[in-house]
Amino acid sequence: MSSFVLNFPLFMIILCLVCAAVGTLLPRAAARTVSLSLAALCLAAIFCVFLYVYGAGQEFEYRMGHYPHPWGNELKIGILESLFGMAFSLVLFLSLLGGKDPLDRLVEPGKGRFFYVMADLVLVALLVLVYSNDLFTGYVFIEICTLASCGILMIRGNGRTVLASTRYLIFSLTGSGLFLFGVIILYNITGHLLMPDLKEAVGALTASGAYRFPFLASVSLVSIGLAVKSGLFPFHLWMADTYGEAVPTSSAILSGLVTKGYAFFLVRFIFDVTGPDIFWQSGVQNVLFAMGAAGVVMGSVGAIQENNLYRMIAYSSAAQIGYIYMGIGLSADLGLTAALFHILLHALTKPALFLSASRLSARMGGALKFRNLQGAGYYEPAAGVYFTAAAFSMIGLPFTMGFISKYLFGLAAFRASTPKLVLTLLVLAVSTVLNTFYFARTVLRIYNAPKKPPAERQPAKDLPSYIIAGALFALINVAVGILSGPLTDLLGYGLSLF
């Protein structure tokens, strides 16, 4: 009976699709209840799967339709897959729970239910990217995720959000096209799309020395394509406009979940398709490292130059994406552990920043300029506290996940070559100073010399749900920051099972 839980990933994927279809027929409140219940159920079901695979100490492949590969399709269920499936479900649940107020304020009542339909589609796409053992199936759900993300971004319905969503779509489809070309080349030289078969064929090709250039081209296209979709420098230019104009709940989901799903799928490609040794022989990791290091610095510089709260957080997101890809380029052990840890950190922190910023802005009459947010933390104390806690984690203060993340990157740097060691430590030092500058400036502003709030703006509503979501974001962040050992050990253990 215990092995029945291995069916749960497929059940959750089907249930997400069913809920998305049903949500189009429901009123706004009912659609929200369905989406919250779906995310909570996915979290509980995947937690059961996690307990099973952790106890078994090995991965399992779930064969759909009972057809063997290469004719059938498969899901792979392991430690990391279950862990990130839980994390994505939890972050979506908390983002929807705490993000009701900006949706009610900024989205027309008749459009509200479609936001939750798109959220259900984002969740199913992320779960497929986590579990699918088929590269082309991954591509299909990458496109579903792209279209659902555009729907979430455009839900506000004004001209600026449409323009920002169009810019996002152009960048995202460029990344999708590069990824697809890479998959086509890989299929042409191997004849396979299922990851176990691909890994075996790639190993044979590497040993024989055949198709060296086509293989390098395919790996490069897949890697850069996913990097473009994640918003890695220099392909981050859509972030400020998109996050700055979208409903904050949309920005929370896109920044906290969608871009992380693409990064995790790249980690799966490295381990399940090429194998880490062959990937590192290709040299593509050096390009990702350089782009990631540049992204950390340039994203932080962009954040310092901004005087708009949402856009500042958006540029910070570009910097955090740089950390992830810098870790992927460092090494296959500690570097990837640091990258995976940072995915979790960013997923738990950025939604808290966007949702808290939304409440601070709403309380001060919709202001987004720093000078007009002065004293906002006094009038929205919960939002002020949660924003401060998330900002401190982004800086990397002790007892937060951000501190552990930077420690892991520093530790991984000493396993790398001397140029990467020096550059990584330099980037960590510079980015920490820059992060401290723009986040500390914001925190000081919202607590400095409070002004009388505008009379025409009522306090943000739905406070209990926001307090619960914000408290959980903050508590998880601090708890993992204090007791990080089990999680980092689990990440390392999961990588060893790939």
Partner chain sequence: MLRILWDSRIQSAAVILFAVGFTTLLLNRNLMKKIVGLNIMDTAAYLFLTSIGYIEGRLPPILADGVADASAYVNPLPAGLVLTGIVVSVSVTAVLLALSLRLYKRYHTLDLDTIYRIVHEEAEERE
Given for the second form:
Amino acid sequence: MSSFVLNFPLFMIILCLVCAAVGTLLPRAAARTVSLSLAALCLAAIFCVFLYVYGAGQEFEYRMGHYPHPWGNELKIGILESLFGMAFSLVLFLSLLGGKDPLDRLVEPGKGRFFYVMADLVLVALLVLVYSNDLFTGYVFIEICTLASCGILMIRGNGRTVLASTRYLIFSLTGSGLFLFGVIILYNITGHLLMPDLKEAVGALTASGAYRFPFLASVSLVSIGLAVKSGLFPFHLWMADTYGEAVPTSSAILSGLVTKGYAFFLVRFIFDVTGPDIFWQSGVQNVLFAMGAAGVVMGSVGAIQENNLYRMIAYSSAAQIGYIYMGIGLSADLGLTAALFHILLHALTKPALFLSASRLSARMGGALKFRNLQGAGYYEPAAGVYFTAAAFSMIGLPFTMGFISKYLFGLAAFRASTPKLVLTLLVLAVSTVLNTFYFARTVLRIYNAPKKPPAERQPAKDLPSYIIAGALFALINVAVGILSGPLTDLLGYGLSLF
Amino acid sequence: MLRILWDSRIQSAAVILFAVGFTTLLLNRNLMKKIVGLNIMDTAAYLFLTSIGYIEGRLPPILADGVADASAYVNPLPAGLVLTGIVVSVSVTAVLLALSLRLYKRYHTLDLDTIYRIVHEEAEERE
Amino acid sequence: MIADVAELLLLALLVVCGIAACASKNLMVSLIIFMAYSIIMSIVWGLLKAPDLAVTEAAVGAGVSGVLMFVTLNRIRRIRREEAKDDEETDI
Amino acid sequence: MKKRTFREWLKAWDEGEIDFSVPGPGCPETPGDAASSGDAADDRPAPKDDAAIRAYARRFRDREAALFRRIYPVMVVLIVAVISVFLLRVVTELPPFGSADTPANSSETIRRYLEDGLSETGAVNVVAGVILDYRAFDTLGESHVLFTAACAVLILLLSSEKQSDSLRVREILEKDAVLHTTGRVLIPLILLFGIYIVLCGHLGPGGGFSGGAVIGSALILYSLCYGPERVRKGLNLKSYRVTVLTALLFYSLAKCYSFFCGANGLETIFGPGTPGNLFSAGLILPLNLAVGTVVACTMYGFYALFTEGTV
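Okay, that's the form predicted alone, but what's the structure of the form predicted in complex with its partner chain?
Following is the full complex, with the preceding chain placed first.
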């Protein structure tokens, strides 16, 4: 009977779809309640799944229908999948909880409920990307994710948001096209779409040496397609405009969840379709590593040039995506552990940064230039503290998750080849210095003595929910930073089971 | 090599169309053209997928008179996948069209470069 | 033999239409060529023994997305015309 | 530009006087942003070379933008050339076209779909069996892609104000005898054809998606001939939402039931029936109906939103 728990992912996916459909009929407040309870329920349910899978110490294949894997769709329920499902639900819950105020202020009247519908759809797409055992299902839900995140962006409805979401959509669709073509080639040479069969067929192909070039092409198309969609370095240009224009809550969801979902799907692809060894023979990882390293540096350089708070955080986001792909390209075991840890770190930190920044800026009358934010930390103490905590984590100060992440990257680098070691250490050093510069500048600004109080002191709306959400973000960050052992062990264990 | 390309000419045509659509999607500044390019790119990918399932001299996968013999019909799976894909691309097209309509209402042009310039000038005026 | 020639002709037309739809300057022309492209594509799918796809592409690709594009273009033209009218009024 | 020490550069950077922002939309349109920057400018003595720095930054940015504009097409053409050569080489190395022995065409998957599909799903049209039974989860996702797109278009184009700009054109259209007569003949035929495609999706080519699109185009034609008000009598925003919602809910819950039964090894109450009959193939017929409803409503909804700004 305890294996009944394995049905929970299916129930959660269907529940999300039902809630999204029902949400179109509800008023805004009710839709918000539905979304919040949905995310909380997902968190609880997936926690149960996680406990069960951890106890069993193995992965389960869950048939979607009566037909097992070469024929029908399937889910794969494992430790890492459940961990990331939990993390994504948690971050969505906290972002929605803390991000009510900017939504109320900035969304076009009468359309607030659609934001929550889109949030439900993003959640279901992420859950499927995490759990799906089928590449084509992955493609379909990647498209749901793209369209829903585009909806989340354009909900603000002014000209520049619409422009930014058009740009985002075009970039993202380019990525989907490449991904789709890669999947098609893979289907052509193997005859399968489900990951277990694909892995077997790919192993046989590599052993026999047949279709080497098409296989290489399909792996690179899939990797590059997903990288374009998460906004890796040469394709990061949409980020600054998009996050700079959108409602901060949307930016939080997009940067914290959507781009990470694609990165996690790439990790799934590497492990469940090609297998790490074959992927590392293909040479694609070097391209990802180079793009990631360049992304870290260019993102940080972009951030240091910005005078606008949101755009600075956006560039920092581009740099963090670079970190994730750098880890994926670094090495199969430790590098991927670092990349997965960085996904968690960024998912937990960036929403906190966006939400705190939005409160600080709202208190200063909507100012976004740094010089106008002087002293905001005094008027909005909670947001100031949370922002500082998140910024410290991004810099990588001790006792935060960022420190552990940098430590893991360093550890992974020492096991890699010499050029990669040198490059990784160089990138880590440069990015830490640049990060320190721009985040320290911001933190010093908001705690600099104000020359005069802000012109209009806006009443603090909906403060308790924001305080709880921000406190949870900061607490988790620090707690994991101090007690990182269990989590990194878990990631390594999950990877070994993959 | 050209011989092989000629033998699988449908797939070669699909690749050419994919490249044409991709170029238009990235290079053309007009939004409407970008949408057309996107559609051509998607259908080219689907054409490629469908051509995988084609087998010379077999029937469409609709079981005539209940004859269930795998050597009589073409591969049904690519058709099913493409069916899914077509609906995905029409949804994306609708969203992009709605976005371009909104942009036109606001900026009175479909040219993305011009829109960027207008936005930039507006931002500088505000400062 | 005839089928081969027809297939070749259709493929050539498909590529030509695809390129022409992307290359033509006039948006309306481009849309019309695009709809022709979709119809040819649906015939090619028919030749490839996928009747489901042929029906769907004819209804969705050539039908609904074409109509949506036309409607959008029509709205855009209407907006442009109204602006021209407004300008005249303000001139007077 | 006079030379500055590192300290001065640092200070200028910290004050936000150096602006190298990349071309693209400027800073956000936040209420009060412009006002408060004016405030701050008042109490801060402007540096002497402020204007010069700004002009320099703007020149820099323009130059960068021009460079970007020149490099970008070259880059794209290069990338596309590389990709197409790459893909053409892939085509030459792929399994031959039209052969039965390719990995994709000779796998056990296909054999089961074709040989046992009829007895397992009851669908004569194997494609319908594949997408609505074997790989039903994909198709569930696909309907929700459509739903997501419908919501996104609603966000963008739903407006409360009445758009009366097309009244004159519509009056002409509504009085047009040719259009009316053709419509009276054609629309029922198209509708009937659409319903046939939906209902017989498991027996022949077609199914919920194509049939729904045909029904949707019949609705579009009706709205063109007789005006959207006539359609709105039957299908206003509320009933539109309720219809789509009911169909989607039915779809999700029915599939949830069948997934649940399948995964836990239970028998569903929907058997395959007698293949070839209209009422056979278990859930496929009702699912086709639900999908057809969703697609028809969504397609008409797109059209109505694009023309009228409401459904």
